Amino acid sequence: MAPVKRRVFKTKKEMSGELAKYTADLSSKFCKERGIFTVVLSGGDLISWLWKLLEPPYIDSIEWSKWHIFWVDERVCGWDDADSNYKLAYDGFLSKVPIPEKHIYAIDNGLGAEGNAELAAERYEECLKQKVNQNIIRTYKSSGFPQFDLQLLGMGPDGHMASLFPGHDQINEKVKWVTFITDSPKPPPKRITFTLPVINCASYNVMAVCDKEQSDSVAAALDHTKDVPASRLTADVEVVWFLDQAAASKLSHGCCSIL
């Protein structure tokens, strides 16, 4: 299993920072080495985390037309949709970037704006496959999981990642890349999300988590107190925990020091 780094700051604005750095420090690392650099977003509250790659060094120094933008869950609805993960990223993150707009692969509009939860996930599937087929995916070993190089993820109060959450079968799915929800404790019901060993194939795995309200998911993910779906996240090379004061405020005394 890949190590688990804990990092803790004292406010958001100082994670955001540190965020920045590590995923600028990533593209430069993967677009040396295959000129692609594959990222995976998720929604919530990282998408507003992200705002130091808008400002220099970053905008400047990133090679943006080397990024490929995918999402390890998706709201099935359209693309304009205030319930939108695309949407969220796209006004708060991509708009602002120049990354070619083809290598933005969000859920099938058409598809989301019906609601057809199941197609979407198939269709979403058959997209990660053909980018795998152009080699712009790897995958995992002798598995044939895609592996992505960075997915950023956060967590929700009951330790759900992407659209896996406690109680839920999708966590348990071992075969599909891409599953899908229509009865998501948190609304909206209908979702499309990466399965487990998706999710834990990717390189790096990054979980940035902020907020008191979220402190007893992050003891239970990291203490293992409680069997969480965030609990199970894993990656090839690492996983690095992002997080403030207030979401680490209930971790074992000592387990990790402030930033």
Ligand SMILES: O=C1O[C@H](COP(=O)(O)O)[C@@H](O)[C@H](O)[C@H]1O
Given for the second form:
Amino acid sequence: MAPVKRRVFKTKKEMSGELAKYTADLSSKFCKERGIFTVVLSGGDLISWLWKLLEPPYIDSIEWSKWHIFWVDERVCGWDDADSNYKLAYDGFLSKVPIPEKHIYAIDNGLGAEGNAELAAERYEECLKQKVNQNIIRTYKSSGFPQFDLQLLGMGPDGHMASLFPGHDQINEKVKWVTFITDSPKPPPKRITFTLPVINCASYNVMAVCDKEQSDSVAAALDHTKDVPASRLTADVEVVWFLDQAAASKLSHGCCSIL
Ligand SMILES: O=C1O[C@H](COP(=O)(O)O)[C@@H](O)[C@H](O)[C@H]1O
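Would you mind generating the form predicted in complex with this ligand now that we have the form predicted on its own?
Below, the chain from earlier opens the complete complex, with every other chain and molecule after it.
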């Protein structure tokens, strides 16, 4: 069982600094070992916390040309839609770093714009299978599920991660790699999402959460007081929760160090 670590920071700025260092260290490890670094992004606040990677020393030292970018979940819309996780990441991060465009694997733009959630999920799973066949994505031991090097995740106040929401069936999917939802409680209703087995096969999973609004769900997930999707998060090597003080404020005593 992979260790679940928690790191609590006084400010979001400090958290962003350490998140950048953690990501850069893994980038250097995987680029040296494999010549490739597969990174999975989520939407939401996470993208705004990647800003430190856009500054020295990281902007100049990271081997961006070896990065391959995927999304743990995506809203079913076109790439230019304000709801798009691709657009959020492109505007706030990807357009500012020299990752080759052909290494960026977004939802099919046409199916997204059409609103075809089922087909968009199937197409994204096909894309992952193609990247496995091209040895860009590794597979997990004997299970055959894709294994990403690093996933950068976020959690909503209800404890959802990716587009796996409490009380919705997608969390129980055991076979598919990518599934879809058409009645997401958080708008927009149509989304595609990695399934739990895929999320949990990643080598390293980071869960970055800030603000008081999320503190109940952080406690539920880490103290296991309630079963929310994020409480099921694990990984092959390690899971690290990056928290600010407000998000960590309801954790049981003595279990977190403030850095
Ligand atoms: O809708 C989504 O929400 C989660 C959490 O977002 P946050 O703004 O509360 O951090 C996000 O991780 C997911 O990718 C996104 O589609």
